[in-house]
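Form predicted alone, single chain, as structure tokens, below.
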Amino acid sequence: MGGRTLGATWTVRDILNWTRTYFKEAGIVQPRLEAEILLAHTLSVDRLHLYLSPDRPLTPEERARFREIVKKRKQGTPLQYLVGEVQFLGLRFRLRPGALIPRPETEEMVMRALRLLPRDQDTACLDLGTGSGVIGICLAKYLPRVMITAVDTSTEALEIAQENADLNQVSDRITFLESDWFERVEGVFDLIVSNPPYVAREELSHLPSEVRNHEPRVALDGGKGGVEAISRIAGGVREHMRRGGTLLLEIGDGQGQPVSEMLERVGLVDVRVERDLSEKERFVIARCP
């Protein structure tokens, strides 16, 4: 790495200052933050570490390793696939390319979900298009009475989600579907909830290269207009819902109006429509009488 010769000492504050420089001058919005991920990575240790020893040289053999993930990020391969794992509403979550990168606005949703569901009565809960899991297994880990069936299309997203079940101790209360969104789910729920994709399909060139180009495409593309997924779901969730049930939704930017008079359409009431913290359009909730 560098301009050292092939026998020179790096020490972790050597690799450290050198792969800053190198992701600065790659356009990473975090360079120093994202070079101590990746090498305490690397080293099977915490970042701490690297505090701790700033002096402890590399051996060749982890230069090496770090040189090859140090390559692939540069290349747009997104931070939290190289690692394999993401930080997700206080609990740990692997991570793989089969499933989309959770995101801050999802973490804003569960809390809303959390909100919803009583801590001291049996509830079941549906989460359509589960991913990485991380929906339903918070709402699992959080609420000690609730029941999950998580939906997803995608069987790799379905290991990957069962995986992270197990890790966070909640496989005993969360059943996994392989299912087209409703196609094979049975029963009803208190609570309908669901990050679907709802990127317009005509948006999806314009998407940072890190996502487009790394990230499930079937987990991003919303169709025309971005909400044909929730049209579907639209179409399914009164058959699903008890009476007084709750759907909670993730959308897009101006998307408001649109799902709002969708679910409006199949007899959903109480509509509304919720800002994220960056006061965008990000969430609807609606009551089924």
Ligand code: GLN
Contents of the next structure:
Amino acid sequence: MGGRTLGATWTVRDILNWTRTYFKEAGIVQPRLEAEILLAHTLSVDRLHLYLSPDRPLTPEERARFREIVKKRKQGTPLQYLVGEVQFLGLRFRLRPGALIPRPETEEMVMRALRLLPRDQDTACLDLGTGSGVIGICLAKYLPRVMITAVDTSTEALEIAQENADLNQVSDRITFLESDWFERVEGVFDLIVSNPPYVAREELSHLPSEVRNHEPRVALDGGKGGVEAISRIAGGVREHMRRGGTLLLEIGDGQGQPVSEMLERVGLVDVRVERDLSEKERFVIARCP
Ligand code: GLN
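Mind giving me the form predicted together with ligand GLN, seeing as the form predicted alone was just shown?
Next comes the full complex, and the chain you just saw is listed first.
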């Protein structure tokens, strides 16, 4: 890497300092943190280990691998895809570009879902558009008696989700199904939960390039006004929800009113919009009469 003669020894400390500066110049918001995360990943150690052995030299092979990763990060590949792993509500999940990177807002949604289902009863929950599986898997992990059906239209996403169910040891309570929303879904559920694509097609081009160029479009593109996928969900909800069951959706800011109207039109009741921690309209909850 820059400025040193070939064969000079590079230690963990040298590499971190160099990479921090390089990332900072590239406009990466947390340059030191990302440098540490990527180096720890390359060396298969945790971050603490880097602090404990700052003088550890890197082998040429480690340096070469790290250089590749740093290059990709600088070119805009999201950190989570490079590391291939994320934390979500305290659990570990594998991640690849075939599934959306879980957002903190979705953690907030799962917290709500956990309050909507009783812990001590057998319940059935449908996770529509499961992606990497974080929603359904967290529910299965934290609610010992829930049975989950997790649906996605992408085979690639379903493969990742299945790996994550195995990793978190809940595969026995999750059924994965390749389906375009309700198309192949059977049965009725106590809770239907979804983080559908809800970015308005007109606004896709305004997304940050890291999102736009690296995350799956199918997980973001909500069609005209961002509510086309939600409209498909609304259309199937009555048929697949138990009486008294609940629908919980993640939505975009400003979609509270159109989505509420859509849900009332299909006969759901007690429709309410809730805001996330940054005070944006983010969740809609409705009940089946
Ligand atoms: N919150 C995501 C974003 O703005 C959108 C996720 C979605 O469409 N479900 O990048």
